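Below you'll find only one chain, the form predicted on its own, shown as structure tokens.
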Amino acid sequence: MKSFEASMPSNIALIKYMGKTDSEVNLPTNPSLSYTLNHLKTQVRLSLSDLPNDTWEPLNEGAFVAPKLSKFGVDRFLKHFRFLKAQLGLSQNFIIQSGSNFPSDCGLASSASSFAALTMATFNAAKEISGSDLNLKSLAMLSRQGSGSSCRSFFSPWCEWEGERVELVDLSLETLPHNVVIVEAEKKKISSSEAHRRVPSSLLFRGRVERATQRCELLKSALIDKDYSKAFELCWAEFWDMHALFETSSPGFGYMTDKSLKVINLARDYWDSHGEGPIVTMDAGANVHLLNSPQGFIKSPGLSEFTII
């Protein structure tokens, strides 16, 4: 059967997408800033099928290894399919396969990356079978109402998403070094959508939109002028203020760990001795995410616990 193929990466929000003013087509309630995690990929396989309706099988080949997805989560992946095949203008069947090089559904972003790879891989097919074609940031724009965040794995390595915007950011920066510390690899118990719907019922979320808007041009400037411990202080409040919105909606709820904790303390600390070290951050999960990280923090005995991806 004639298959088509694609390979998207994941992001990490650095100034982070953290609610929505219309859930139906996921458009945030302010700017995010992201860099693109292009070791971090998903891979879609679609292949022409004479089934009556299109199929997802899990893709394990290589580097590639299945997402254990739910009932819902293959629907929503079947929902979106059938979305880009209205637009891009195909009505044959196809037999869906994805896999991943990282663990999913734990705060790495992996429904960025499978999303992005979902659309583009439908546009490889339309491309041929009905003559589509549409720029990267019209796939941007479609592949955002399958899953918000997967706009911005369209472009590397920094990435702007606000409303209807998506776009490549100049930030006249060398490519950062990441890596991520994996202190829990299991599916998350709350998923990114359900934090979405609660952190508008935290009283904290008042002046949220102002707070992520001023770090946003905040960090763009650090970065331009390479100051890291700026930077580093920008990210480190931006993460605390989206987490303490999960810790105080109603209800509640929170991914952070004591094994959290152990390594954003051991990076803050690294600094306080050091007077350098790695941009830190973490997404809608416990796993913590390190940016320009010297090899000299990387290879603490205090992460030998842990895995670093």
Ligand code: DP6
Second form
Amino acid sequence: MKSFEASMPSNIALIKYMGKTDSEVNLPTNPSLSYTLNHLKTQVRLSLSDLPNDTWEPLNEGAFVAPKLSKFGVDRFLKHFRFLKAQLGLSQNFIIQSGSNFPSDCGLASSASSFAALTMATFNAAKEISGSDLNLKSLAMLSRQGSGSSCRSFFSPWCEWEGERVELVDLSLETLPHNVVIVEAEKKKISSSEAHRRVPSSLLFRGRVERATQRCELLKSALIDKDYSKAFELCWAEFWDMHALFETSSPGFGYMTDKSLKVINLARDYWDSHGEGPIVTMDAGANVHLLNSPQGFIKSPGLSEFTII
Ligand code: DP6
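Other form of same protein, the form predicted together with the named molecule, not the form predicted on its own:
All chains and molecules follow, beginning with the one already shown.
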């Protein structure tokens, strides 16, 4: 049977999308700014099928390993696929296979690359079958409705998303090395969609839009100026802001573990003693993302107990 494929990257937000003004279509409360992780990808293959419904199957091929999707996860993926088919004029049924070249569901934003790849693969099918034609921004906005952060994966290396606007940001910067310190490879207990639902209950949510908007502008300027020390400071404040929202929500929850704290404190100490260091951020998970990290930091004895990818 004929098949259609796409592979799309993940992204890491330095200014976080956290909180929605419309959770039906994933409109964010505040602007976010991300760096596209072109080495962390999800591959989706769509094969025309005679079955009465669309079905999902794991894709385990080469470097790509299928996520362990719950029934809810499969249903969510299939729901987005039905939405895409309706938007792009496809009526056939398909077998959808997906797999990523990195561990899923542990703060590495696998939903971003998965939904982006599903959107792109469906577009590739629709181009050939129904003659659909859409630009990247429109595709990103369709993808957003499956999972918000996936819309930023369509633009590389820097992307800004605010409301219905998603675009490439020119920071005149070379690509920056990215690493993740894996402190926890288990599936997280509170999904990011649930985190979005809970954070407005925090008293700290007041002023969040203003803080994120201001940090976003300051961070773009710092990156344009290659002022990595300022960028570190802004990103540090931003991920703590988000994690403080988690902890002070009702009911409160959290992802930070002793090991996460150990890694981020090592990074701060490294800045203090070397005058340089990595830009650090954490998503809704325990793992620690490092951008532009000096090799000296990656090789620190304190990090030797962790897997770094
Ligand atoms: C903490 O895009 O996963 O990673 O729109 O409900 O699918 P849904 O949420 P999702 O949220 C990502 C939240 C975050 C921060 C970010 O990537 O900006």
